[in-house]
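Okay, so here's just one chain, in structure tokens, the form predicted alone.
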Amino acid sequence: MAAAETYEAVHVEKEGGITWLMINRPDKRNAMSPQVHLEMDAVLDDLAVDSATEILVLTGAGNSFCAGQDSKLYFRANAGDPAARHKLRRASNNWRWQKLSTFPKPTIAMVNGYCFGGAFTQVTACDIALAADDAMFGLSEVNWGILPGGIVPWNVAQTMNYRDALHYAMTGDSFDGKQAQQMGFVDFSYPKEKLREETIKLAKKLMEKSPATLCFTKEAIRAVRFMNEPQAADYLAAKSDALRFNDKEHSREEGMKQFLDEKSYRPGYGHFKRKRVSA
């Protein structure tokens, strides 16, 4: 992939299979500026097809996550060039829901801080989420006369409770990591001190199982959320028979073996051994 320099408002670092993809504009809470969207665009590009990247986890420089779109670089430095904003809006749409929510492998959000606004959607995205415990998260559109940017109605609406996004987008209330929690618009919060090390613990577990087999299954979920017993029945078994066949590890026959012949693996019990293949 490109070296991380050469992205001045993304910042990258991989180590150990996990790498961490940073909006890098910590003076400004990470908001969105064209160059964050531009460079996350190619970045995720890259990383998809990145031996070295095993997890990825989404996050933001300094002690922010993102307080959503720089309203004045976004909105108003191109409010008179049609052709500029049409490039913009669709670069955001595209790494913070389409290439985020169809990421090839696993996907954590670390919500270390603020997250406001259209920050909501490429939480959502990730396959899952932390937050520190005294992260502040809001949809404060309201009090400008706004809706909450973009896809995000339809992302708090998947997330969380129904009453929970309809008080918090109606009175742009904010709400800490905790909460976020107990709503489940997150998996987990945890104090900030400990942030950094549940995510790396999450992630090392996430790097014991297949690949093909993490990537197949979160697709399986997203797609039969919207999909009746029949299709759904129908998909999944399309979807086994595709990740047979794409697995390059033959995970199936692994813990069959495991659990049948070796009796070294009991679910609940103890652990896979993942059999790691070459590329």
Ligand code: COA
The other form holds:
Amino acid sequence: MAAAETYEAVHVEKEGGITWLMINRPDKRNAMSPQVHLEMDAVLDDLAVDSATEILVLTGAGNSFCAGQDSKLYFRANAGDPAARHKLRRASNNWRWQKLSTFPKPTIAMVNGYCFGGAFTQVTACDIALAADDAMFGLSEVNWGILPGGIVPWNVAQTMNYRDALHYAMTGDSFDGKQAQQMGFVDFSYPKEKLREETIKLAKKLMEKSPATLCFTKEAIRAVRFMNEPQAADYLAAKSDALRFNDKEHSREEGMKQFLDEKSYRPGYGHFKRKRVSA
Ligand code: COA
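Could the form predicted in complex with coenzyme A be shown next, to go alongside the form predicted alone?
Let's see the whole complex now, leading with the same chain.
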């Protein structure tokens, strides 16, 4: 596996528990080349077990989040090579969905600019999505004569209103960050100059909470979406027990003690004081 410093098409910056992970092809509007996929596939494995990474922020270098698959290097260059296509499709889906949606720490997509086609998958895979007001989103595939790529139709059918998903996929019309917030595709949209500051604010808020509780909570929300009620009830009871067993900070006991005995906080207004233990 390549060391973080050797990555070229992706860039990693770590500061104060936040890891900024960027596609680093600003001159190509961060279109996803084969190299992007292979490097992202590797770097996410590193970061998943990296103790300096408490929160992962996915964004893009320059003025673009990601302009979708690189039509030249991902599609055209491999058109006659089924083996290469297979390998790249695997890497592309692995990092954008499997690895990102099951990442063991909170993930934030910070959509700083263009966000097209295949990039909708990694936005959906992140736990929380923030956008610049003037970010430009588009399911432009219909303008190329192709279907939205990979699992994008599945992603938008789940995160967008049914009518919006059909409308934007069929027209290829773009929409901005504010519209993305209105339709629930992102959580919040901010003026561009505030986006990073708001992202850091959110990351810091999440870092005050129990990491094990956050990890189990996001896993639970994702899993129950595909269950019926009896399955969900059974799964959640077991998940809850598993959290108590796995939480090295003993958050439940700590929270109860601080609320009931010490009366030092109220859960309705904010979090208890974490008893941090090293990973
Ligand atoms: N695949 C390959 N190259 C891409 C790309 C993509 N998806 N998106 C941008 N690029 C390249 C351009 O070809 C150009 O390369 P060049 O400098 O060698 O000519 C460079 O990135 C800059 O793009 P440009 O179009 O000049 O920038 P812009 O700021 O005027 O427009 C976009 C930005 C994102 C609106 C425009 O590039 C675009 O529509 N890209 C395609 C987006 C898309 O449909 N993605 C889905 C792919 S399935």
